[in-house]
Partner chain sequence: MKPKPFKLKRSFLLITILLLSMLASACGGAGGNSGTGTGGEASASNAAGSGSAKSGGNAAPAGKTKVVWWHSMGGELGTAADQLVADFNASQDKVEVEAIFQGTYDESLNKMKASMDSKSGPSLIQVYEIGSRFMIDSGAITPVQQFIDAENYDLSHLEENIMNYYTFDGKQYSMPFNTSNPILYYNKDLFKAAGLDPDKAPATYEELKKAAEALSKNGAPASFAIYGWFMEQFFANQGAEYVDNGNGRSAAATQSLVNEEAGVKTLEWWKSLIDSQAAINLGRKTDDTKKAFVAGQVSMTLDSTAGLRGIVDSVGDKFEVGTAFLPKPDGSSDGGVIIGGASLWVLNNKPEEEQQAAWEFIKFLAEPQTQAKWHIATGYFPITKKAYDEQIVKDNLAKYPQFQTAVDQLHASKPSLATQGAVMGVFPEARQIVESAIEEALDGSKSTKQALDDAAKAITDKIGNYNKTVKK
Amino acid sequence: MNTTVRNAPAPAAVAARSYKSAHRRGLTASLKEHALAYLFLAPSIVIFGLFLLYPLVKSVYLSFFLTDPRGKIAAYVGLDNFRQLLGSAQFWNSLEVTGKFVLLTVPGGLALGLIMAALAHSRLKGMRLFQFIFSLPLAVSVSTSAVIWMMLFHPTLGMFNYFLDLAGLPAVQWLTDSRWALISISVMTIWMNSGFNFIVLLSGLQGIPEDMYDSAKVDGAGSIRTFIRIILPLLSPTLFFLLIVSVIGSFQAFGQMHILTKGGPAGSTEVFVYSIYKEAFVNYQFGTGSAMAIILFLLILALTLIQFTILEKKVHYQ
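Structure block, one chain, the form predicted alone:
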C-alpha cells in the first residue's frame, strides 16, 4: 500500500501537465486558425502585390531615371524629373483643369444623387421602376456612355443643339469649344456617377427610422427643416463616404477625356491622368510620367487626409 502511494503523481505535477497540454492544444489551434486566415487572404495579397504595390514601387524607382522609348533605364537624374515638371506650363495646366473638374463633378454628382434618392424614397406606386432607371448609369461602361453623350453633343444632329435651336439660341460646339468642353465632359461624368451615388444615398435614407419622421411631424417641423435638422445629419456618414470616393474618382478620371476630346481643345480637358498617359505612352517619357504619377498619389493622399481631419468632425455617427 505504501508503494502505491509513492508511485502516484503529486496533484501539483498533474495540474502542471494538464496546463501545458491545454496550452499546447490552444497554441496549435491558434496557429491553424491563423494559417487558414492567411490562406484565404493569399489571393488578395498576391493581387494587391502584383497590381498595386509593385507598380507603385516601380513608379517611385523610375521617377529618378531617364528612360529610352522602350522603357529601359538610360541615366540616373535624381530629382530632375520633378524639377522639370514644376517648371512645365503643361503640368500646372493639367492641375488647374483637374481642380476645375473636381469642383464641377463632385458637388454636382452628390446633389443629383441626393435628389434622385429623395424622389425614389417615397412610397408611391411604380417607384421601383424609377429606382431601376436611376440606377442604370452604374451599369453603363465609360466607353458606352461616351458614345451616347457624343451623339447628344453632336453640333448638328445632337439633342442639346436641337433644343437650343427651338429656343432661338445659337448652336454650341460642346466638345470643340474650349469654353464648353470641360463643362460638357463634367455633365457626362455627373450622369455617370449618379447611379452609384443614388444607390448609396437611397440605402442611407432607407436606414433612417420612420419614427424620426413621425417625431418631426408631431413637433411641427416642415419638409425643409426636417431635411436640414434630421435627414442631413443622419446621412452625413453616407455623404462623407461618397465625398471621399467621388474626389478620388474625379482625380483618376481618364476614359471620357480620351474618347471625347483627347485632352483638347487647347488642353482645356487635359486632366492630370491624361497628362500622365501622354507623357508615358505618347511621348515615351516613362521617368517623367512616373514622377507625375507619384505627385498624383501624394496629392490624393493629402486631400484624403485633410478630409478625414477636417470634415469627419462634422459627421454625425449614431
Given for the second form:
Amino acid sequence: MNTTVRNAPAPAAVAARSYKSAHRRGLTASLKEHALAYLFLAPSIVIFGLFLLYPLVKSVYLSFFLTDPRGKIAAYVGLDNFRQLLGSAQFWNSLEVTGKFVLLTVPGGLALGLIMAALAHSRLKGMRLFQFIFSLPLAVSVSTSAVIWMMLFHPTLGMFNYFLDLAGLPAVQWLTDSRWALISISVMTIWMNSGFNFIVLLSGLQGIPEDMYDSAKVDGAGSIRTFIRIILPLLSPTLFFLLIVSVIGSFQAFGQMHILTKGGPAGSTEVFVYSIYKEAFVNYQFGTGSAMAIILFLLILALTLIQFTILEKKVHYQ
Amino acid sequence: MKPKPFKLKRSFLLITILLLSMLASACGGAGGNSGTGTGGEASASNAAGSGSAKSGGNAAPAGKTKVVWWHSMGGELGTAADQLVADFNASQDKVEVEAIFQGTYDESLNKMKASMDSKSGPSLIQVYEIGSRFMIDSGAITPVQQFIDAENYDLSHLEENIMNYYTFDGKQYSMPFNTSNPILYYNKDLFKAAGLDPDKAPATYEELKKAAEALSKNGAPASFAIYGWFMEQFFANQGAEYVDNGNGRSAAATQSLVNEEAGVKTLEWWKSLIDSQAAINLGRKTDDTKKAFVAGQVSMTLDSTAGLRGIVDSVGDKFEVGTAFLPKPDGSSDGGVIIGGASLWVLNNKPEEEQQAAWEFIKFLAEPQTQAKWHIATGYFPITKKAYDEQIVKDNLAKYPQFQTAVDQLHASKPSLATQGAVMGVFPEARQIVESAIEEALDGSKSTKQALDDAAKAITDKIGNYNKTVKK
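Having seen the form predicted alone, could you give me the form predicted together with its partner chain?
First the chain shown before, then all remaining chains and molecules of the complex.
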C-alpha cells in the first residue's frame, strides 16, 4: 500500500506543482512574509528556548546523574534518582504537605476574595477606600509579608500570642509546633493571595450586567438566591480561571516557607518546591533535584488537565 | 511608500540582531560557568582578576593588593569584625581588605558555590566548621599549609585542640578565626527565687531536670533551641563518635551513628524536659531562645559562647547571668566539647599575589592582640594561648567571670576523635535531618528511637550518594 502511494505520481504533488508554477510570485511573497513573521517571533522564541525549553531539557538530562559537591555531573545512575525518590519517606511527606497546603489555601483564598469582592461591589460610600485596602496584599512581596507575619507569629514577642495572653489563653507556638505551622503559613498565604483574587473577582462582578440584578429583583429573588442562582454561574469563568491559577500558585509556593519555617518543624511545612530547592541549591544535588522538578511538572500538568476536562464543563460562559 | 517599510524592517533587524547577540553573550557566560577545568580558568582569570580589582569602584589605592573577605558575622559580631579589618588596613600599606557580610554560614557557603567558577567570588571566606570536608573536596581552595611551609610559620603558640579540628591527613587546610563551644546560660536571680544554689549550676542531665522542674513551677522553664550542633556536642561530651571510620577522620565516613546510645539517651532526656513542661520548645532559632532568656521568660538555655557578650550586654542589671559547662549524662566522665565556629579558607582561583595577601590578613587575625580584642568583643575564645597574657583579656575576665567558662571547658576537653569533631561532606544536610528528628521526637509524632533511626538512615543514604560523587 505504502509503496504504491510512493511510486504513483501522487495527484496531490502534481497539483502542488501546477499551483506552484501558477502562483510562484504569490508564493515567494508569502514565504517572505513567513520569514518576516519568524524574524519578529525570533526574540521571544530565543528567550523561551533559553529560559524555558533549555532548562527543561537539561533537567531531564540531569535527572539521570548524580552531581559532585560543586554541582558538576559525577556519575550516571539511570533511573536510580526516581527510584530513590519514590522510596523515600521525605518525598511522600512533601507531596502530602503540598496537597494539604493546596487544600488549605485555595478554597480559603477564593472564599475570602469573593467575600471581599461582594462587599466592595456594593454601592456604599467609602467603598473605593476599601477596594484600595483589599487589593493591598497584592502590592506586598512574598518575602516582605513573610517577614511581617514572622513578627506576628513570634513565640514570645509576637502580637498573636500577646492577644491570646490578654484573653487568658495559653500561647501557641505558631511556627514551631508541627500541628500549627502549616496552618499558620496557610493563613498568611490566604491573606497574601486575597489581593489578586479580590481584584479579579471584583472585575468579574462588575462585568455582570446591571439588568440581571434588576430582573432578579423584579422576580422577587432574595440576595442569597440571586447570588447562588445568578451571580455564581456568571462568575464561574472567573472562578475557574482563579482556581487553576491558585492551584498552580500553591504548588509553587516557596518564599513563605523559606523565610518562616525552612520546611520545619519536623518537615511539617516542607512543600514540594522547598524540597527541590533544598536538594538542588543547598545540598547541590542537581540530579535528584531535577528528578523532583520533573515529577512536579508532570503533577501540575496532570492536575491542570483534569481541571480542564472535568471542571470546565461546569463553567458557564455567557 | 516603498522605502518606509524597508527602513522599518532594517531597524527591526538591527534590534533583533542586537538582542540575539546579547543573549548569545549571556549564553557564553553560562557556558563558561558550567565548564569543567579549574586550573586553566584560574590562570586565565589572573589578569582580569587583578585588573578589575584596580579598576573597580571601591578599588584599593594604587600599589595595594585587594583581598575580598566574605564573612557571616552579623550584628555585634559584624561590628567587631569590621573593626579588625579597619585595624589591619591601617596597620600596613600593602594589602587592602574589603569585608563583605554574606548572611548566615549556610547562605554564604551557597553563594560561594554559585560563584565558584566565576571571578566574582571572594579571595578569602569564612566557613563554618562543618563545611570543612566540603571545602576540601571542592578542590577550590589552597590549603594554608602551603603558606605555613613557605615561611616556616610557627604554629606552636596556637591552641592545639582548635588547630586539630582543621587538620586533615596531617595537613592544615584552613586557619581558625572564631571558635566557640556551647555553654549553659542560667539566670542566677531565678535560681535564688526557686530555692536553688545560684553558684552551683546543674552539671548532669538529672540535675538539670530537677532544677528545671523547680524553676518551671515559678513560671520560668528552660528552653533549648532545636539546633543540630547541640546534638553533636552532646555526643562528644559523652565521648561518642557521630559517624563511623573514626568520626570520618581515619577514612571517609560511610554511616551515621546518631541513633546510638548517646543520641537516644540525650533525646529522651530532652523529651522528658518538654513532656514535664520543665522546658518549652521555642523552635530552631537560637536567637529566639536567647531573646526569651534575656527577657527573663526562660531560666536556662544553651547557646554558643559567641553570644556571651551580646547576652551580658542586653541583660545589663536586670539579673545576674551564670554560665556553666554543657551538661552530660550521669556517670559519663569521658569526652568534652568540640570547637565550633568557623575558619578562614583561601580560594585558589585568584592570583598568587592576592592569595598571599589573604594569608597576611589571616596572620594578622591570629595575632595575640587581635584575638584578645576579638575575644572580649564577642565571647569567641582566642585561638592563640598568648592572647590570655594581654592585659585587656585579664581585665575583662576579672570584670566578667562568665568568659572563663568557655575557656575552661575547652581546656578540660579530653582530646579524642570524638572531641576532634565529626567530618562528613553532607554535614549541613545531616544537621537539618537531625533537627527534624528532634522535632519529631519532641512533638511525639515518632518515638525517640524511631526518629533517630530514620535520621541515621537518611544521613547514611546521603553520605552514600556523596561518596559516589567524590573520587579519591
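Please read these numbers as outputs of a predicted model, since none were measured by experiment. Whichever C-alpha set is largest while still superposing within 1.5 Å between the two forms counts as the rigid core. Residue numbers count along the first chain shown, from 1.
In this overlay on the rigid core, residue 61 has a C-alpha that sits less than 2 Å away from its partner position between the two forms.
Relative to the superposed core, residue 34 undergoes a C-alpha shift of no less than 2 Å between the two forms.
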